[in-house]
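A single chain comes next, written as structure tokens; it is the form predicted alone.
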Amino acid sequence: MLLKNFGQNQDLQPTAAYTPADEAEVLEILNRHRGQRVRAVGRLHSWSEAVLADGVLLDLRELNTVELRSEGDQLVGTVGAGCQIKRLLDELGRQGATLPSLGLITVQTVAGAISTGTHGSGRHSMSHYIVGVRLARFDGNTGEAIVEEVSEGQALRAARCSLGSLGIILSVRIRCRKQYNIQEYLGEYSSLSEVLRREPSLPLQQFFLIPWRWSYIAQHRRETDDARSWHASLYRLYWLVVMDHGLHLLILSLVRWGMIRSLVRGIFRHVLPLFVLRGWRVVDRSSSMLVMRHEAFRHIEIELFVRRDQLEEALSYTRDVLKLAGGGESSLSSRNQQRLESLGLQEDLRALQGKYCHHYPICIRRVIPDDTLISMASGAGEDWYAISFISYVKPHRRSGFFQFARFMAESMSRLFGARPHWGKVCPLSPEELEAVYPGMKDFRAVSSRLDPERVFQNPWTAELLDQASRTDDDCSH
């Protein structure tokens, strides 16, 4: 059997697959394969490793039961493994309540999503809100499979953003709130600052960094009690339209039929801005409002998360890389050179100058810490700013994105503590995913606890946990 992710960059070649009716066929399932690598695939709308199954696949879509509680002045939600995020939404619509953070995209399962640390923008990651996650595994006396409640303490914090790797996850809870509404407007600026300073005001928006063109359209977004606005439904139509796909079939008829850089630039610089309407005042639910259609075109994508301290500095640096990937410039900046040297990749720059034209707008997010072990976000501090680059090209053609993608995420970990997504194209070693991962260790930790015998495991988490064993192991003596 073979499978292929959403990217079409990952193959999986299980041994064996099953689509269990329950909790109780998920045991039967594991008792049958004890002793065997079993992993647990949503969606497959992932472009890293952590997809990768190499032995027995269970496809959880049919744990998708919803059933939405109050716990005090909590409302929290008990959602099966395998319910996409968009049967949650409506199903917690129908109750009038909805999740306090949402991804771009609602096809992932909840399981796939928080095991990855999916995030949308301005608040934290939707693992953070885990009470609960309940597990399949092996118990370690009796070689059974059991299922076990994790709710607090270190084994909560790795499960909330597990990769997979703790278990089965049969159905988690997760805090909910009530249906609120988001007003949203598009605006474009000259220079970060200038998209900074309205962050107070507008605390869950997000901006894209416009190659070619290099100025920042931001859309801004706050919570209101205003009421939806009676114009909303043009404006999801003008989304879904134009934005969703009028733009996206413009980029695609670039990229997929012989694009030229010289009208790739034309293009951003002057026809994509006429695509934004800036100013137009919306208010609409938060579940409509903070999507996007972005699984309607297959691509590819990188996602590297700075601290806000240093997203300036990371932004200028990414400009300077773009410029000589695809051919426009000669050389980085006099700052951006001298960081190059002192790591010793200027043949790795030179290499990729006239590479790689980027073609996509930049996303860039903020998520506020998240209390997790190993989510993009986790640990104390300032906020993180996800900086996301996006590919369209087809399959056989992307050897320019994988060699720009592995020189932006080995010198920007380098350079600015960058930590690359989970769940998109991760192109770092195991030990340098340990330098910029500090949680790694606890992870590991709970990891052993519960899945001694690495069963849980693919071949890319199995080396990940194993480079973490080998820095504990170093750091003792």
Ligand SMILES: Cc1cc2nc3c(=O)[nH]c(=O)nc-3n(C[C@H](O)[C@H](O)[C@H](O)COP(=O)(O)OP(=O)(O)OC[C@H]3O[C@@H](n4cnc5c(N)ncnc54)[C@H](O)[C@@H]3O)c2cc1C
Second form
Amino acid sequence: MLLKNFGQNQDLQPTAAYTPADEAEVLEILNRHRGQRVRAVGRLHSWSEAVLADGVLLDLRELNTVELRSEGDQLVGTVGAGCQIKRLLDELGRQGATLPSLGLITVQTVAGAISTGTHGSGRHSMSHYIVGVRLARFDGNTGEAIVEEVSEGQALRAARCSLGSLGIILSVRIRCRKQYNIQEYLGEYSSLSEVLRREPSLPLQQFFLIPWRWSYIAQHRRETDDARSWHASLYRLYWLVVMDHGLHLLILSLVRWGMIRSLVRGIFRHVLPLFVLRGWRVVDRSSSMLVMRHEAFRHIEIELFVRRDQLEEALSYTRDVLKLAGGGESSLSSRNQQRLESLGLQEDLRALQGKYCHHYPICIRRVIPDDTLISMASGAGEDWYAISFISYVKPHRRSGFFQFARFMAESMSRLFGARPHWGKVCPLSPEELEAVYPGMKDFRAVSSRLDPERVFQNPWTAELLDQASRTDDDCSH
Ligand SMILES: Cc1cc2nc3c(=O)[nH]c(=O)nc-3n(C[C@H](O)[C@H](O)[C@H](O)COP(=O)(O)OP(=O)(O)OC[C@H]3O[C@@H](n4cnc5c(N)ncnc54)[C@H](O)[C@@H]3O)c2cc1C
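Instead of the form predicted alone shown above, give the structure for the form predicted in complex with the ligand, please.
First the chain shown before, then all remaining chains and molecules of the complex.
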């Protein structure tokens, strides 16, 4: 059996695959395959190796119940691991509730989404809101499959974002909240400071650096008590037809025409801004406002997280590298030149020159630090900003994108402490990842306790945990 992920950059070839009907069947399958590698998958919307499964594969789509309860002054949902976010939102919506944080799409499963730290803008990632995880794993003494409720301490912080590495998530308990409305409008600015200045009054905003035009288009957003606008449905139609489909079809045709660089630059400079209706203020439900149909066309993405104090420099660096990679007449600023020399990466940049023409708005989202061990926004301190690079070229023509992604991840992790999203293209080595995720050591300790035989690993997560183990040994000598 061969399965492919959404981005068609990962092949899964499990030795056996199951869609268990309930928890008892999950335990029965685990006992039947004792000693073999087991991985669960959601809807295969990750681009990274986290999604790989080379042994027994479990798809928990049948475990999709939703139950909402008040616990003290909090609303908590108990949700089956395989429940898709869209179904969860519908079920919560019927009871006047919703999720505190959402990514751009809703087709992921709840277990898949939290396992890679899925996030939106202006809040913590979804992982942060998890208050309990029901986990199937093997008992270290008896070797039997058991169910463990993880609800506190380091184990909970690990289970909130675990790359599938602690066991099979059966269900999660997630903090919910009453439904709320968001006001949104679009604006365009020539500098980052103009966008960030608006953040205190528009804390849910996300914005886009427009390549080749080098302006910022912001989706300004704030929570409001105002009622849904009478024209909200028209706004939804505008997003669906003009943005989700019209703009994407234009970009796809550019890519299919062989990416004549001057045409790409011209379209981004002069045509793309025509799609943006500035200043139209609309109030709509959060669950409609925060998402789009980003899964409508196949693409691939890398997303790099930097702290707020690094954002401006990281974006100036991004702009310089994109110009060079796009083959234009340009050179690095002296600051960025020095940076690359200090890393010894001048040759790598030279090799990238003219190899990759970026052709999608660069989405930038603020994520508040998470109380987790290894989600991208883990660790106290300044807010994180996720900078995303998306390519629509066909899967067999992605070599330029991968070269660019590798260069950006390596250089930005060393220059700005950037962390790549666990669910997106993640080209760093285990050593490089260890350097930007200080919580990895504690994560490994939890993983070693819950999965001492490394049954729930694929080769990629196993290598990551082995690296953490080597670093621990080095430190103890
Ligand atoms: C079009 C598109 C848009 C996206 N938008 C965003 C966005 O806005 N923000 C963002 O942060 N991310 C975004 N992503 C990334 C996506 O949210 C993550 O990759 C997410 O993990 C995918 O969920 P999934 O259900 O498909 O899980 P999969 O990709 O199938 O699995 C992801 C991980 O979860 C583990 N897992 C799944 N189920 C279980 C279980 N029951 N027990 C244990 N482990 C499990 C898997 O082993 C794997 O490690 C986007 C992806 C796409 C394709």
